[in-house]
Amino acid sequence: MKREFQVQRSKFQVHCLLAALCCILIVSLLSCSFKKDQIYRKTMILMDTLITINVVSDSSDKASKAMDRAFDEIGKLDKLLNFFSSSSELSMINRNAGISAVKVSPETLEVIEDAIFVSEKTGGAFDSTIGPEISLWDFHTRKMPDDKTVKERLPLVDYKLIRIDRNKSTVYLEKKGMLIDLGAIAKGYAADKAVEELKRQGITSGLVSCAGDIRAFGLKPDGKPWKIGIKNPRPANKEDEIMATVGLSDMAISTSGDYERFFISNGRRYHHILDPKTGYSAEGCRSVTVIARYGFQTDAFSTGVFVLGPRKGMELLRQMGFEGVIVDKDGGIETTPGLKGRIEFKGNN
C-alpha cells in the first residue's frame, strides 16, 4: 500500500513538473509573439541629399539589414543617374548625344521612359532634356546667364528627341550638346525602388524620404498613417514652417517649391523650376503638392504641375486621379476635392 502511494505521488510530481514546463514554455512563446513593434530608422546622404528610411519592426536586427539593403539600392540608383558623375550611365549618354545610341541597364531605361510618359501628360511642362538650360544657372553664386544664349540652347530641349531600343535596352539623344537630367524624378523613383527592398526583406510598414520625395507603406505601430508635413512657401517664422499636414499609407507624395534654389535680382525671384518653353524660372505658383501611388510621379508631376500653372495643373491633377496642393503666385491656395476632410492646414490657411 506504501509502494503503491510512492508511485502514484511520483507520477503526481511528474505530472506537476511537465504542467510547469509546458508553463514556462507558453509565457516564453508569447512573449516572443508579443514582442512590441518599433520605428527604425536611419540617415545617409546620396542622391546629394539627405535621405531617411523609417521602417515599423519587432527587431533592430532585422529592421537595420533591411534598411541596409533599400540604402545600397539607392547607391546603385545613385551611381547609374548622377548628372555630375562622368562614370555614370546617364553622363554616357550625355556625352554621347548625336553620336550613338549607349547600352544602360534596366532601372535607367525604366526611368527614362517614365520621364517620357510624364513629358507625354504634361504637354512637355516636365522634359528631362533641360539639361542645356539648367547648366547654364548656378542659384549659389547667383550665376544668370544671357538672354541669346538661353534662346540658342532651346532647340536641345525636347524629350521627342530621346529615342530608346526596349529590345537592345539602348538610349540615344538625337542631337548633338543634349543633356539629360533626372533631377526631378530620380528621387521619388529611387524611394520607390527602397520601398520595393524592404518590403523584400519583410518590411510591412515604413516611410522613405529623399529630400522633398516621400513614400509611405502600412500603419504606424499606433495603426495610424504616417503624418506628413507640407511647407509654408513664405514662412513668417519657424513656427510657421509647415502649413499643412496629410496621414499617407501606401502612397507617395513630392513638393516642388520656388523657395528651394533661389536668388532674387532687380525684384524678380529666378529659381531652380525652369519651364522648358522659356529656358526661364516658371512664374505661376510658389508651391505644389502632389500624392499619388509611386514616387516618381509625384516626383515627377510636382515639377511638371508648377510649370503649367494653377489652373492648367489643377485641371491635369484631376485627369490624373492625383491630389495635390498648389499654391499661387500670390499666395493662394487650392486643393483637390479629394483631399477634403483628410488635410489640415494650420491657421486660417
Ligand code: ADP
Second form
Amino acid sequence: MKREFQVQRSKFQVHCLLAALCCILIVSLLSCSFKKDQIYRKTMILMDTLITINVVSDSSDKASKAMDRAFDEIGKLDKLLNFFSSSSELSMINRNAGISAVKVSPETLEVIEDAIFVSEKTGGAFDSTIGPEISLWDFHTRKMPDDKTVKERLPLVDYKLIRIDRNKSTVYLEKKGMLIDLGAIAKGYAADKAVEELKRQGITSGLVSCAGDIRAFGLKPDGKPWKIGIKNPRPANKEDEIMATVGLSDMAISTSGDYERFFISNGRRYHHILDPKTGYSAEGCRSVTVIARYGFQTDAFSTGVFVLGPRKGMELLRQMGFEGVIVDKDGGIETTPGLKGRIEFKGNN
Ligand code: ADP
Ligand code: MG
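Can you swap the form predicted on its own for the form predicted together with adenosine-5'-diphosphate (ADP)?
In what comes next, the whole complex appears, and the chain from above leads the way.
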C-alpha cells in the first residue's frame, strides 16, 4: 500500500515537472514572438566621412548601446590616425620623419603594419607614404602641382623606409619630408574594429559602412545576406547610380573610383588615387571593387588594384583569393569567377 502510494506520488511529481516545463516553453515562445529581431541604425560623421552602423537586435537599448560603443571605437581611431589633426599619433610620426622614432598605440602600429603588408603584396602600387605627393593636389580647388615638384618628391614615397619596432611599439620614417597618409586603409580598418566591438557587445548581425568601405556580418532578420550596391563610375545623371548588387555575409567590400575626388583639365581626369611611381593619377581603371574577409584588406587592395590596372589587378585578386569587379578606363567590366551568380548587374552597363 505504502509502495503504491510512493509510485503514485513520484508519477504526480513527474507530471508536475512536465507541466512546469510546458509552461516555461510556452512563456519563452510567447516572449520570442513579442521580441522580434529588427534592424537598428545610427549615422555619424567621423574620419571626415559619413559612417552608418546597422545592427540586428531584439532590443533597441541593446542595439543603441552597442552602436555607441562601436562609434567610440571609430572615434578613437579618428583621433589616432587623422592626417590633418596635429594632435594625432599619425601627425607625430610625420612631424618626426628623419628625426626620431615615435611611440604609438597598438592600433596605430597595427594599421601601419597592415599597410606595409598590402604594399608588399601590391609591389608598391599601394603605398601609404604617398603623403608628400597627395598633399600637392587639391581636387576641390583644381590645384595641380608643377611637374618638377612632383618628380622631386618621388624619392620620399617608399614604404620600405618605414621602420617599425614592435617591441618598443615605435614607428620611424627614415627620410625628412616623408608623410604617411592612411586615407586608403583607415576606413576599412575602422569598419573591422567597429565590427569587433559590436560582436563584443553581443550583436551577431550587422553592417558597418565607412563611406565606401563596408563590412557585413551575420544575416538580416529575414535570413538573407546584406545587399550591397556597387556604384556606376560614370552615371547617366549626376546622381549616384547603382551598377550592380551583391549579397554579403561575414565579408567586407570596398570600391575605389576615379569619380570620388577629381577634376578634368585639358581632357585629362586628375583624381585622388595616385600611382606611387609617377605621383600622378593612376590611369588604367574607372573603379575597382574588392570583396574579402576584412575591411582593411578591401579598402587598401581596391586602391592598390586600381593602381595596378585591370590585367595585373585581376591577377593579384586571383592570387590573394579575393573577389572583385574592375571597370577599366574604357568602361569594360571584368568580374572574378567566384562572383559569377552572386552579383547582379542592373540594366545596360
Ligand atoms: P576613398 O578614400 O575615396 O575611399 P581610396 O580608399 O582609394 O578612396 O583612398 C584614396 C586615398 O588614399 C587618397 O585620397 C590618398 O589619401 C590615398 N592614396 C592615394 N593614392 C594612394 C596609393 N597609391 N596608395 C595608398 N594610398 C593612396
Ligand atoms: Mg581604399
